[in-house]
Structures are given as structure tokens and as C-alpha cells.
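Coming up is one lone chain in C-alpha cells, specifically the form predicted on its own.
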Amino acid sequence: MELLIYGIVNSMSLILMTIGFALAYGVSRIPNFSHGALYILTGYMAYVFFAMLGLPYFLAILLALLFIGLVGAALYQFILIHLRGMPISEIIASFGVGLAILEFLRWAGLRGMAITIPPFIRGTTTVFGVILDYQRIIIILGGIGILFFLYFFTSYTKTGLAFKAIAQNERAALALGIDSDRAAVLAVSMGAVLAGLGGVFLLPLGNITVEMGYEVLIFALAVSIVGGIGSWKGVVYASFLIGFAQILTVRYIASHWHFVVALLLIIIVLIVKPSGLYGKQKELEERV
């Protein structure tokens, strides 16, 4: 039961780390390699608003999410919009922005283990005989809530349907009068907010460090590649596959191997099915 519950927690954590990356790529077809930096920057800004400026904690979180949404919109509007259709340039530019953000935070004092944000609710409870802190329960509920929100947003709102149309066939969407650049800037901004939400849910479990930004980017890439880049269903299945594989590895082998598991699954998937579990991008090449 302990393996089951903590496997679910770890899987939901991977979903929270990845879903913003998948949303931004699915709509704009831009791989936002500043994703991990936006995750850390949100946690740091929440810390600044709460611990340094003395604002109420949930107001600090809302302001941090608003700030990171504006950063995501600016990233697309001033940089990525000029590089759409050039994948290598998109990767280099977005990774460069992420690197600049993380190293600026390091220079600004984000070193060591001193900076943290508090959990939403302190304390622990027992779930099916397993001791679990309330923050991890909130992570499970938050991950489920975000998935349901995205489902209803993309199925029943005008903007969400435009996202879905562009993700399925951008040329047809353009022919129907959908502004792809407007949709892309909204998607990148929402992806940044989702990355930030992942940060405020998960960072209370540890410390805010620059290194965590790089780890989150690698985990987001691992889940996206295994699940199929651009597939939200693939993100969910791959998160559970990698999440439980990591928990089993930590339990029966060693804790430091949990990072290797994600990389190993990337290699296996790229060899066996390059498009991922639910990817569509290389279907023709695989058939040939």
C-alpha cells in the first residue's frame, strides 16, 4: 500500500512538472526549454512576496503566478514569435532564457538550502495505514483538478477549442480564421502558469534551488518523450509509468537511481517507438 500511495504521489508530481510543457508545445509547437526555470522562478517570487514583503501566503502565490504568466507571454511575444518553424533556434533561445533566469537567481542569492516556501496545510494523516503529509494529498488533488480543468477548458470554451484545432491541424485552423500567434502566446503563457502551479505545489516538500530547475526540465522532457511529444494523454500514462518505476527503483535498488530510470526509459522508447506511447509525429517513418 505504501508503494501504491507514494507511486501515485510521484506520478502526480511528474504530471504537475510536465503538463505546462505539453500544453505549450501542443498548441504552439515550440519546445519551451525555459520550463524548469519558470517553475523555480515562481517558487522564488512566492517566497519574495511572502517572506520578504510580508504578504498573505495565498496572495503571494497568486501574484507569483500572475507574474510568471506575464513572463511566459513576454517570452513568446518578444523572442519565440520570431523563431517559429525553426526548431533548433527555438530550443537554443528558450534554453538560453531559462539558463539566464536560473543563473540570475543564483547570483541574486538562491544558493544552498535556505530558501523554502511553507506547505498549504501542515501536519500528517494516515491513509490506508500509510502516514502521509497533507501537502502530498494536496498534490494528488491538485493534479487531478488541473487535468479536469484542462479537459473542460479544451472541450467547452472557445479559446480551448481553438487550442485543440491548432494542435490537430494548424493550416485548417488558420483557414477558419483562428489567429495562431494569439493562440500560441496564450498557450505559452498558460504553460508558464502551469509550470508555476507545479512549483507552488511541489516546492514546499523541499528547498528552492537552481539545480531543481534543470531537474524539472529533464523530467518534463522524459515524460513528454515517453508519452509522445504533444500528447496530453501520453503525459498522464508516461507520468504513471515513470513515477512507479522510480518508486520501485528507490525501494528495491537505491535512491540515487531514480534519475537514471527516467533517462533509461527515454532511450528504450526512442529505440522501440520513437514517437512515444501516444505520439503521432513519426508514424509514417515507422511504417516505412
Contents of the next structure:
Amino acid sequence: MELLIYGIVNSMSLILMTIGFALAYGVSRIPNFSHGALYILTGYMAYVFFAMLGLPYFLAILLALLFIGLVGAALYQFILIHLRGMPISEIIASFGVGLAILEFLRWAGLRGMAITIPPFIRGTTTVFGVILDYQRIIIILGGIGILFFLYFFTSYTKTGLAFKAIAQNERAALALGIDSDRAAVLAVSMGAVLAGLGGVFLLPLGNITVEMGYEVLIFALAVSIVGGIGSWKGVVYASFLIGFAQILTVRYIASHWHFVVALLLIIIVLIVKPSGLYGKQKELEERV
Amino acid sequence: MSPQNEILLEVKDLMVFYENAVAINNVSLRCQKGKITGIFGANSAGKSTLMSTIAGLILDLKKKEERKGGERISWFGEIKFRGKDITNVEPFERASMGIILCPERRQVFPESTALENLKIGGYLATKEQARTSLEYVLDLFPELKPLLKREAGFLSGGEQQMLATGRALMAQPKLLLLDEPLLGLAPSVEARLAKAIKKINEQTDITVVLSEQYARPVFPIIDHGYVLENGSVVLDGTSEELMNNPDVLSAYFGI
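Having seen the form predicted on its own, the form predicted together with the partner chain:
After this comes the whole thing, all chains and molecules, with the earlier chain placed first.
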């Protein structure tokens, strides 16, 4: 039971960490390598607004998310827009921005274990005989909520449908009056907000550190490669696969192996099915 | 000028270059409002380039090639829509002016259901317009009704073409550009679609420009036709005039 519940928590955490990366890539075909930095930056801004400026906690979180949305939009509007269609440049540029953000935060004082944001609700409860803190329950509910929101967003709203259209065939979408640059800036911005949401849900469990930013990027890549890059179904399945594999490793082998499992799965998937569980080889070819 | 023969689209001395190669060479054409204009020519005659230049997609292509440092694409001349120069207007703005392209090889959104394809087509429409248009499309193509929940990528060629045409209609076109709508279809389906295109033109006030390699199936429905060869207009006239031209008959109409 404990394995099952913590497996679900861990899988949901992975979904929260990576869904923003998948959304931005799915719509705009931009691999946003500053994803992990945006995740940490949101947590840090929430800390600044809450602990340093003394704002109410939920207002601080809201402001931090708003801030990160603007950062995402600016990232596209001022940098990535010039590099569209050149994946290597997109990767280098966004990774560079991520490095700059993270190392700036380190310089600005994000060192050691001192900086943290509190959970939404303190305390623990028992679920099916397993002791679980409220924050982890919130993570499960929040993850499900975000997945449902994204499903409805892409199925029933005009912007969501436009996202889907651009992701499948940009030229056909353009011919129907959908502005691909506007869709892309929205997608990158939304991806940033989702990264930030992941941050505010997950960071209360530990400390806000620069290293965590790099780790989140690696997890985002692992989930994307295992699940098939840009595929939503892939994100969910890969998160559960990696999530449970990690929990089982921690339980039966050793806890410091949990990071290696994700990397091992990348290699296995690349050997067995290079396009990922739900990826399409065709898309990869078109990209090249 | 009476509204009866108002010129909706006018292309004047259009030249399009891909790097140094001429794709469109000094093409001029006029499309009357409410009529069907055909553009005929062999592969690589410039039909699709002309269509995507009218729809503005070439601006997007140029932008992408420039970012990549690829081919230089340039054009000269003028495209006028309802008397306004639109030569350098972005494609999505042209779409909201009512110029809607149904691209070559249908280009449906393969992973979306047929219904979702139509909904995406209604991006520019109001809720009310989308509802009426959806009804109209399903009335025009009742074959699509049982397929609405099916993924578009799994539909047959004819069904995909109906879907792509319907999707374009959802976008509230004033000028509907159909790029090779009959490409690769069985003869019976060709006839079915040609009839539907005629019906669209008669029942709505939508002006149609269509391009085809083989003119025969669409010949009965066009009002005016242009024949392209190596990027230039070599012939133009009403359907009767083209029909009575022996060169045209053998070379382009396969009669």
C-alpha cells in the first residue's frame, strides 16, 4: 500500500515537473531547456514575495506565477522568436537563459539549504493506513486538476484548439487564420506557468536549490524521451513508469539509485523504441 | 461597375522567385465575385505557389527560410482583394479578411477527430456562425456525419477532402482557394466533389478559385479558366473558349 501511494505521489510529481515542457514543445516545437530554471525561479520569487516582502502566502504564489508567465512570454518574444525552426539554436539559447537564471540566483544568495517555502496546509493524515502529509495529497489532487484543466482547455476553447492545430500542421492552421507566433508565445508562457505551478506544489517538500533546477530539466527530458516528445499521453504514462520504477528502486535497492533509474530508462527506450512510447517517428523525420 | 461583375481578387504582374528560379512569371488574373475561376497546369507549373502567394502563406515560408538562412524568396507585383492591396499582409490577417486556402493534399489535422477539425476551422467564426456553418457543411457532405468522432488521419482520401473543404467553409470565406481538390480521388468521388463545389458557389456568395492538373472533372463548373505553363499564363478564357481551343484540349484536358 505504501509503495502504491508513494508511487502515485512520485508519478504525479513527475507529471507536474514535466507537463509544461511537453506543452510548450507540443505546440511550438521549441524544446525549452530553461524549464528547470523557471521552476526554481517561481519558487524563489514566491519565497521573495512571502518571506522577504511579507505578502500573504497565496498572493505571493499568484504573483510568482504571474511573474513566471511574463518571463516565459519575454523569453519567446525577445529570444526564441528569432530562432524558430532551428532546434539546436533553440536548445542552446534556452539552456543559456536557464543557466543565466540559475547562476544568477546562486549569486543572489540561493545557496545552502536555508531557503524554502511552506506547504499549503501543514500536518499529516492517514490514507489507507499510510501516513501522508497534506502537501502530498495536494500534489495528487493538483496534478489531476491540471491534467483535467488541460484536457478541457485543448478540447473546448478556441485557443486550446488552435494549439492543437498548430501542433499538427502549422501551414494548414495559418491558412485558417491562426497566428502561429501568437500561439507559440502563449504556449511558451503557459509552459512557464505550468513549470511554476509544479514548483509551488513540489518545492514545499524540500529546499529551493540551484541543483534542483538542473534535476528538473533532466527529469523533463527523461519523461519526454521515454513518453515520446511532445505527447501528452506519453507524459502521463512515462511519469507513472519512471515514478514507480524509482519508488521500487528506492525500496528494494538503494535510495541514491533513484536518479539513475530515470537515466537508465532513457537508454532502454532509445534502444527499443527511439521515438518514445507515444512518439511518432514521422515527426522526428520531418523535423530533420 | 455593377456588383454583378465586381472583381473580388486581382493579381497584377506577379513574379515570384525562389532564389534565382522564377516560379511565377508575370502572372495577372482577375476573379469575379461569385464566380468559379480555374487555374490549370502540369506539375511544377506554379499552381500551388500562386495559391499560397494569394493566401499569403509565402510570407511565412519566406520568414522561415530567412531564419534558417535558406532559399531567398522574393516577389514583385500586386495582389488586390476587394480593391485593397494585400501583397504584404500576413496570412492569418488575410484569413480574417475572408481569404481561406484549402491546401494541396488536404492537410487535415490527422490526430484530431473530424468534428475537431471542423471546430478548428471555425477559429475565426463567432459561435453563431460556427453553428450555422457546421449545419451547412454536414448538409453539403452528409457522408461526414457518421465519421465525426473518427480521427481524421484514418479517413479515406475523398472523405478527407470533404473534411478539408468543410473546414475551410467553417472559416467564413469570401474567397475560397481550393488547391488541387480532386488530387488522387476516384472518378466517382471527383464528380461528387465537383458538384459540391458548384453547390457551395451557388448557395452562398463564396467566390471560388481552384487549381487542378486535369481540368476535365471541373470543366463543367468553372466560369473562367487560366492555363499556366512554367509559371506564366499561356491561355485564358471562359470555359467555352478554352473548350474550343484544340491545343488546350489535347494538352490539359485529356480529351
